[in-house]
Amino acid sequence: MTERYAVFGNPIKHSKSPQIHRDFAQATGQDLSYSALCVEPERFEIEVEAFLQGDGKGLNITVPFKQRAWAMCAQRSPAAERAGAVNTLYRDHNGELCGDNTDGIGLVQDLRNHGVKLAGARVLILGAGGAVRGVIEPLLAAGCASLTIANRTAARAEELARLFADLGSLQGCGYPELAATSFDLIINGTSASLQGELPPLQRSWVAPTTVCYDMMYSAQPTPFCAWAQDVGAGLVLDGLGMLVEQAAAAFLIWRGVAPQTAPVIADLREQLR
């Protein structure tokens, strides 16, 4: 029997997840189907329960439902517990709903794929929303020396820094409070790129060796990536690889098989051209 998987979100029309997981399944010889389903907000919990019956074995969760998925879970991974958000759902052998968050794993793995050294790195993250919450712990676990979270509303960044303070050197602040110093890695975790906008950036943050990473991606360089190129960043990356790597981590959780990601990333990149 073909086992079913899906991603729930709203909107979901342009999701690449079905293609990614179909490619993984074909490459690893797994018998499964994967679809993208737009779920009405008032029906989210009902639809999750209905899907994970019988041949429905796993769900990915995206905007705006990650925190609601977290609340539904009887069991959560340490990463999901910390993040307060879940992007991967499944039932264990006892039938309990389990949640994980693979966003941070995806980001760290994509950075490593590009040879980015995280141990000892001074990291700046722009934004303090759900996307950022999911990557703080994995970045610190990878050995980052310090992590600064900057946000338009300073209180949100300061709150995140407090929540994760036991894991390493963290600071939260508003953009005006940031010192005019350079960082080894700057991650744009805001959704500004989706609106064609930029957070208030400073050229002084970027040295010739700085890596700039946008968690968003598009066919053309995102506004953040274009800015990073203009100010002379050493390496500029978008979030396409993160998307594939977080999907691979979910696939491993569900199927016990680690798919090769490089061919899928290359195929998606070619399609964007």
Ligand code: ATR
Contents of the next structure:
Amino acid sequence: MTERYAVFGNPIKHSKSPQIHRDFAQATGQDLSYSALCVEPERFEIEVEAFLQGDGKGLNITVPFKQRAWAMCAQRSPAAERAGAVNTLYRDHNGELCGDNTDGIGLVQDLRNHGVKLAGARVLILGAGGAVRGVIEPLLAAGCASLTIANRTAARAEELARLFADLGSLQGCGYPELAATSFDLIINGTSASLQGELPPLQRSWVAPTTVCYDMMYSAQPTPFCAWAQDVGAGLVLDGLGMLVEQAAAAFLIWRGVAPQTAPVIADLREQLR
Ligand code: ATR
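Return one more block: the form predicted together with this ligand, after the form predicted alone shown previously.
Whole complex next, starting from this chain.
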């Protein structure tokens, strides 16, 4: 029997997850369906329960429900526990609701795909919202030497640094406090580009070997990627690969099979053009 999966969010119209998971299923010979559902905020918990009590086997959860999904779980992976957000739901053998967060694994895997060395790297993360929370633990686990979180609202960056302080060398601050030194990797985790804006970026952060990564993606270079190219970063990447890799990590959790991601990333990139 075809097993059912879905992504819940609001809005959900532009989600690429159905296409990605159908491509994975086809390539790995798995019999499953995957749909996208726009969930009314007051119905989120009811819809999750209904889906996973029927023949639904697993759910991806996206904006704005990741924190509410976290709160529903009886069991959480260490990454999800720390992030305070869940993007992958399923039931274990006892029927308990389990949650994971594959966003950080997705980012780390995409960086690895591009040969970016994380062990010993000095990393700067811009932003301190939900998107950033999910990636701190996996970045530190990958062996970053230091992680600096800079945010428009400095207190949110400081709070995140405190929350993860036992896992590695972390500091949080506002943009004006940042020293004019360069970093090995700069990750844009702000939503500034949704308003066509940029955080106050400094040229001095970028050396010729610096990797700049935007967690967002678009057909044209994002404002952050355009800036990074402009100031001569060594490698500039957007978040399309992260999107596919976080989906692959969810697929592995649900199905026990690791799909190949490179062809799916290439297809999506082609469609964006
Ligand atoms: P998400 O879940 O997508 O991370 P969020 O929790 O609303 O969304 O966080 C958005 C992040 O982008 C925050 O770090 C926000 O900074 P503040 O904490 O100061 O609000 C950051 N951000 C949004 N617009 C920005 C802008 N124009 N310049 C700089 N940072 C911005």
